[in-house]
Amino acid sequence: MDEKQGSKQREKVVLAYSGGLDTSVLVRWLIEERGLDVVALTVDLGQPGEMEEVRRKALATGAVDAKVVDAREMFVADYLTPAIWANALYQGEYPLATALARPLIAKLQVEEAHRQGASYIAHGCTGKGNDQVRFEVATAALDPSLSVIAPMREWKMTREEEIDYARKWGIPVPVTVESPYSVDENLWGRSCECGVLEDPWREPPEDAYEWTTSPEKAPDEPLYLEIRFEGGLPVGMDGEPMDLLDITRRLNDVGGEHGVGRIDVIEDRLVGIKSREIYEAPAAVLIIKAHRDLEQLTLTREALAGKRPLEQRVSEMAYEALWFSPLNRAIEAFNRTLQERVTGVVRLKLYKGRATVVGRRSPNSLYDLGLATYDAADAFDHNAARGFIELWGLPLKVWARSEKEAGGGTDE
């Protein structure tokens, strides 16, 4: 009975629990090294596994509580809907999966300690990595008076030292020393690190991918696709509507078959080193391809010239743990706006790892076909060249001749 009080009496943590190496073993360590208990928060964003089997892993570990969210409406709502409408791509070429959960699941772990009345959220991530950033910037942002425990920090074991401590502990987990990737999924994308992918000379290995089909063994006839958009956002796909979620789903199966969504791309990480990263994401590429070429069709010069250095933005600040940040906010209110006119539908043709626009369409088009032929239908007026070529040029044609006057000349 004594012991029953004095564990009810033991102080909460929530951990961020996905039943992988790292966070399976420590449950274990929180217990017996912090005296903690336990409760584990999966957050399920469209990543393979069945959770149910995942918390019940949680439990037989040592777990007091374990609970499973289903976060994939709330990730497309509020995650993947800004990411989308600022074409988001970390330094051109990461699609920010990973990213962009983190600040949703450490949102999720605040309000779980809330209802749990724990004083501490922890996560597995190591001292190299941004993921234990996100965490932490996201809790401080949420709610500054939680503390975090960042237990692989502290530990620093290798891997191997981590395969050992789990089958000390009877701890089942999904990894061997022979095959030690890193793996984090959900719906927007795969990525994949460690072992023989740390060194960036040699070709990532085809057990590297799950996702993607080799472009070398990718069906030989092209596919072509349809996605419909309405107010920048998946609306349909090939005359079919359908919710951006299951569009994702979708075009995740169709572009993997067909090789489409391989990264492999040297990346500045958030804490100051290089890294070597592997991704798989056909639906954000897919996705983010047609949205920006539409973009182009339904926005003007001057909206995009605007909008373009403020998506470099936003995919610093998903990466760089600034996901609450006012100015990210304001960002999103601002692509808001100009999505009302991002309506319509591009065509795509996908074949052997890659995908090609080839056509699109809008009822907000910007493009004039008789401004724009070359044929009799022509109606653009060529006489007004002139004169806009002469006030085009006409500040240059002034500083030209104010350095002609002052004896500069303009060859220098």
Second form
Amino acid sequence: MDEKQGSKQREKVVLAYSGGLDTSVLVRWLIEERGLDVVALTVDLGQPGEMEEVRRKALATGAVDAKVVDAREMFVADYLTPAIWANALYQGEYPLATALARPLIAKLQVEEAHRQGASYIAHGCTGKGNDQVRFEVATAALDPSLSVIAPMREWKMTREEEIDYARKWGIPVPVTVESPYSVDENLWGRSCECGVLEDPWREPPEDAYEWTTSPEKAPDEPLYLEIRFEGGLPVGMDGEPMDLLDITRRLNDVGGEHGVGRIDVIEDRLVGIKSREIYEAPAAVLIIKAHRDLEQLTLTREALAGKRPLEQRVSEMAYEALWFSPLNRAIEAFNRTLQERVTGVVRLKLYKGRATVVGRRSPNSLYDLGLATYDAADAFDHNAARGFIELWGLPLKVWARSEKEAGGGTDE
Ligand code: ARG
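Having seen the form predicted on its own, the form predicted in complex with ligand ARG:
Next comes the full complex, and the chain you just saw is listed first.
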């Protein structure tokens, strides 16, 4: 090390790098405009693309260091697991693939910043979306001393200017015809917006979908599958033990073939904008549907009544950049306790875009045939029902009597 000779050592920034045009231009911009040394961090969350190629591109573009982290297991263990326990669907529909990935990427950036002695984090999100909020709030929650740079919010470059800038600095510009959509993908789902999708009246064209067959073209024969859960998490499929990562990939494939998991919504962004989004998330849809059903079989009515509203809170916190909040951690602990009972097998039927639960069983089943049946085996005490009704209806009976008396004109 011969730092004394050179000028003052440059400060470092850890950039969340995808290898696309935006983040590549960002590498150069951070060097030129901010005078920083750029460490590119690429996180493998099961999205398509050759990660080693992305890493090389970062170095070729001027990064002083480029790292690829395979975070798929971490994503499954620390993000998808609590999301499944919470049956997390934002506004009842979106399984949150993009939203769940952001705090994890931020966490890895913060860790890398600590290793590198960097004082900055950078991301390529625009100023209109949720992701900027997620990156920055997560970073603040993990290390409030780090500063975040969001160049896309600062610079005024159009797409054309970006391409010129890239050419000027020898950054490879994609030669393939550009997708008319803005897409984000990981193993929990694919998010797609922009282009013709911005007209909320217009049916999404087929080319907006990549993971799923259109229901019309899906096989004419239904597919049955069985997911085995232990402690509220999938541990096998069709009688074979499998880990959650493999189950997710497998369900994305077979669900996609049957046209399951297409979601078309008008969604409320955190920054106040309503937007139209298309999601494809076959595995997430199937797993959550099956999991929720198994909870109905294995948890008490009280537990479910307590849990369901918290599920919505988790979905909101995931969406609204509060993943690393104390409430989210506390709800995760709450869910962990209840999930001990959520063990069993759920049978699903996939047919032309629809997934239906058609069977479920569990060693912890609270379903008692003797109590439920209308057959001769009936074990339910019908007499007990009479007393129950008497007491259950007592408050209303008292109220009705009082109403009647008041209505009798005896006031004052
Ligand atoms: N609206 C979704 C969210 O905020 C997904 C955004 C993903 N980005 C994209 N380019 N489609 O979680």
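For clarity, a rigid core is taken as the largest C-alpha set superposing within 1.5 Å between two forms. All values reported here derive from a predicted model rather than from experimental measurement. Positions refer to the first chain, counted from 1.
Core-superposed comparison between the two forms: the Cα of Thr158 travels 2 Å or more.
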